[in-house]
Every structure is written in structure tokens, then in C-alpha cells.
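Quick heads-up: it's one chain on its own, the form predicted together with nicotinamide-adenine-dinucleotide, in C-alpha cells.
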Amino acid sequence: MTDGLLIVSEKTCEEVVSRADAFVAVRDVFAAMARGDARNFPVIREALGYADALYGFKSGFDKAGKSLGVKSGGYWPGNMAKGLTNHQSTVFLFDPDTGRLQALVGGNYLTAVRTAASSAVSIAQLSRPDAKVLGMVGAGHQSTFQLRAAVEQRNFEKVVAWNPHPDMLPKLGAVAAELGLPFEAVSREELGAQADVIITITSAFEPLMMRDWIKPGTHIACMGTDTKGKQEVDANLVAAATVFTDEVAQSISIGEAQHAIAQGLINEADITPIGEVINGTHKGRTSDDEITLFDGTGVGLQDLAVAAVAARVAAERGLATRAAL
């Protein structure tokens, strides 16, 4: 990167950042988390007592990307009111040589990005190659962008939904037009009956998917659960099925896998890092019957994978403010 600070806006990210650069970037830091080439920090989440906001830090290096950095935001749950979104965040990138701040990059568009992009890698390495219908559990914000990510990995024919507010539905039903795809909104038992591949990205803190719904062969990604106590499918259907993760650490604590693990259903040996799919070091799926569940926590190296392709874009394209430091 060049001298000085670029401060990459929201829209410039939106701009240089395609879903295909997410799907690369964080494909390739889940695979040098797994060569221990790169690692996160502990994440740091406090309530402000202040505009009811939720505010923290996620931070890591990846040593193979030479990406050095911090993502610092939160949730402020009065903002829709002053017309902005709810989660807001800005990734801090610092030379690993020097430790000298290099770049400023809005963070909302990128969370949502290097978010579906973490269910799409899952879905290319776990799911069944023949699968064909996509269930969506969730209708919020980050669903479209999970849609778009998934459709983009597998034939899909045809998506089926539910979700727990249905008036959010249509929004996600009109993407699925867009992509050319049949839509239908369904009840859980048969969105269970009816995929082949399940996303869950919801707020819930009690399980939403039963055990007995499920199919053999189904993978899911559980992309919602990313504090203690959230939970969007039964601790059964984790035991149940083989466990891929971004980061162990993160699954056991803040993740899906928290509630299998605290119930004693499973042990964190039972737990895979997706990068060791990745890398070829873990078979990934062995069976068409086989249920594979991907534990999707959100770990910042992400967000520096992202950010890092947003700052380098946006330099070279000439479309990032510079500032002397």
C-alpha cells in the first residue's frame, strides 16, 4: 500500500468489493487459520450503558495475508429512527512492519459480505454436489446477502423460507425473482422436508430447526449465533451432525455449538476448522447421508480479508480519500 492513510468509504467498498473477492479472501484466511499462519484476538463486546449500544472490538493478523487490523463497532438500536443502519462499523488496517495506521474502510457493507461469503465457502466444501433446494431461516438484512452468496455454489431450483416475523418474507422472496429462482414461503417441517441446504440468520435465542426435521444429507450453515445464550437450531441436530467451524474457540463459547457443548452432546474435539477442508487435511463430507453443520461465528479476521481487498482496490482505482499522517 502506498504512504499516508486511505480512508475507503462505504459506497467505495460496495463498489470494489464483489462477492466473488469476499468468497476468495475469506476462503483464504479460514485456511491460514488452520496452517496457524494467522489467528484472532479476544473479542472485546461491552454494553455503553449509553444509547442502549453494544459496542466492541474484533481484531487478528493474518501473517500469510500480511493483514494487520481492527473492526470497532457495534449495534446502536436507535438509528433506524435517524435513517441509519443499526449495526455500525469502520476495519482499522495497520502495517505489519511498522505498525503504522494505513487504512480507514467502512465496515457495514463488508460485515454482510464476508459474512454470506463465510456460508458460501461452507456450502462449496460441505454440501452435496447435487443439491437443490435452498432453505433461508431468516428474512433480516444480512438474509439477502446470504441468498446471493449461496445461489452462487450450487444448481439451486428452487429457495423455500420461514421466518419468524413473515411480513419480512417478500423482501427476501424478491431477490430470490431476481435471481431467477421459485420462491416459496413454508413452514419449518417443510422447509426441513424440502432442502438440501439450510441458512440460518436469525436473532433467535431458542432453537427455530428440530432434529427430526432434517433430512439426511442436509448441510446448514448457522450464521446468526454469534453471542452467548443465541440459539437457532436444536443442540440434537448439532450432535447429529458432523461439526465444521471458523474458529473452535469462538463455536464452544459465543456459537451454535455452545449449547450442544454445555449439554454434554459433544466434546470441542468433535469440532472441525472448515480451514482444515480447506487446506485438504479433513475430508470434509464422507457420505451423501452424512448432515455436515457449519458454525459460522464471525471472527475479525474476516473483516481484514475484506477490508485489505477494499483498501488495495480502492488505491488502485484512485477511488480512496488520502490523508498524511
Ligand code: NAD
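We have the form predicted together with nicotinamide-adenine-dinucleotide; now please give the form predicted on its own.
Chain alone follows, minus partners and molecules.
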């Protein structure tokens, strides 16, 4: 990038970062993390005590990709009523050679597309190749991104879904129809009985899917638990699965594994970074009957990776604004 601050808007991010771009960026940063070439810094995430909002910072440095920066933002549950997405964030990119601010990049679309890319990477690496039914637990804003990314990884023939507010399911069903897939709203028990791959993407603080409902060979991507106390699946289900994650430190503290860890059902050594599967140092799934679970806590390096793509492509295409520092 040339001198000056690059400003990349939300609209431009949507234009220049595709699902395929996000998939490659996230896969590569997971691989770099597992090699020790990239690391995340401790997460700060706090309740504001105002507007029921959560606010925080995720940051890190990818030496391989030369990405240094921080994502600042959080979750405002009342935003949907205001015509805004509940997740609001901005990514700050810095020159790793000098520390100077390089770019301000809109983080809302990128957060959604990188989170979907994360579960998609797990599906590509861990689900059975013959998976036919995709189960969606959750039908909020992020769910449509998850659905679009997931169906590009396997030849799914059907989508089944459950949401605590059933009136939100038609929007997800419309995306499935657009993708040419039959869609059925089902109970959680029926979802577990049918689905070969399950994506949970909610803000739950209690288990929504229980161990006894999950059939052998299922791959589960738990994408909603990113804060202490949150939970989407039964701790016994986590214990019964082979567990993979984006980052072990976050998995055991703020991710889905936190509850199984706290109950002594698993320990830290039972959790494998998915980057090891990508790099070929861990075999991943070992049988058709094995239940695999990806604990997608969301790491700052994912945000930096996709923001770097957005900044580079926007600059190349003349779609970003420049400001003097």
C-alpha cells in the first residue's frame, strides 16, 4: 500500500471479498497458527452495562501474511429494530514494519463472511464426503452466510432448520430455495436425527442440542459461543465428539468446550487446532461413525486476514478512499 490511510467501506468490502476469498484467507491463517507463524493476542470482551451491549477487541499478528491489527466492536441486541445488524465492528490494520496505521476496514460484512468461512473450512476438513443433509440451528443474520458457505463444501440434498423464534425461519428457507435445496422446519430432535452436518449459530446460554439426538458420523460446527457462559450444545455431546477448534486457549475459556472442561469431561489435550488437519499433521476424521465437532470461537487473525484482502483488492481497483495521516 502507498502512503496515507486507506478507508474501505462496508459496501466496498462486499464488492471485493467473495466467499471463496474468505475461505482461502481463513484456511491459510488457521494453517499459519498451527505452524506457529501467527498468533492471536488476549481477547477483551466486556458488557457495557448500557444498551445490553457487549464490546471488545480481538487482535493478533500473522508473520506469514504480514497482517497486524485489531478488530474493535461487539454486539448490540437492539440494533435489528433500528434497521442495523446486531454485530458492529471495524478492523484497524497496521504496517508491521513501522506500526503506522495503514487501513480502516468496515468489519460487519467481513465478520459474517469470515465466520461462515470458518465453519465451511471445518466442513471441508472434517465432515463425511457423503454428507447429504445440512442442519441449521439458528436463523439470524449470520445464518444465511453460514448456509451459503456450507453448501459449497458438500453435495447437500436438503436443509433442515430450527430456531427459537420460528417466524425467522422463512428467510433462511428462501435462501435454501435460491440454492435449489428443499427446506424443512423441524424440531431439534428431528434435526439431530436427520442431519449429517449441523451448524449452530445462536446467542444461547443453554444447550440446544443434546447428545442423544446426534447420530453417528455427524459433523457439528458450533459457531455461536464466543463469550464466557454461552452454550449451544450439551457438554456430554462435546465429550462424545472428537473436538477441533480455531484456537485452544479460546475454546477452553470462552468457546463451546468451556462447559465440558469445567465439568471435567474433557481436558485441553483433547482439543486439536484445525490448522493441524489443514497442514496434514493430524488426520482429522478417522471413521464414518465418528462424531466431529468444531468449536469456532472466532479469532482476531480471521478478521485481519479478510480485512487485508479487502484493503489490497480495494486499493488495486481504486475503490477505497485515502486520507492523510
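Please read these numbers as outputs of a predicted model, since none were measured by experiment. Under this definition, the rigid core comprises the largest set of C-alpha atoms superposing within 1.5 Å between the forms. Positions refer to the first chain, counted from 1.
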| query | finding |
| --- | --- |
| Shift of Gly264 between the two forms at or above 2 Å (CA, core fit) | no |
| Asp52: Cα shift of 2 Å or greater between the two forms (core-aligned) | yes |
| CA of Gly140, rigid core aligned, shift of 2 Å or more between the two forms | no |
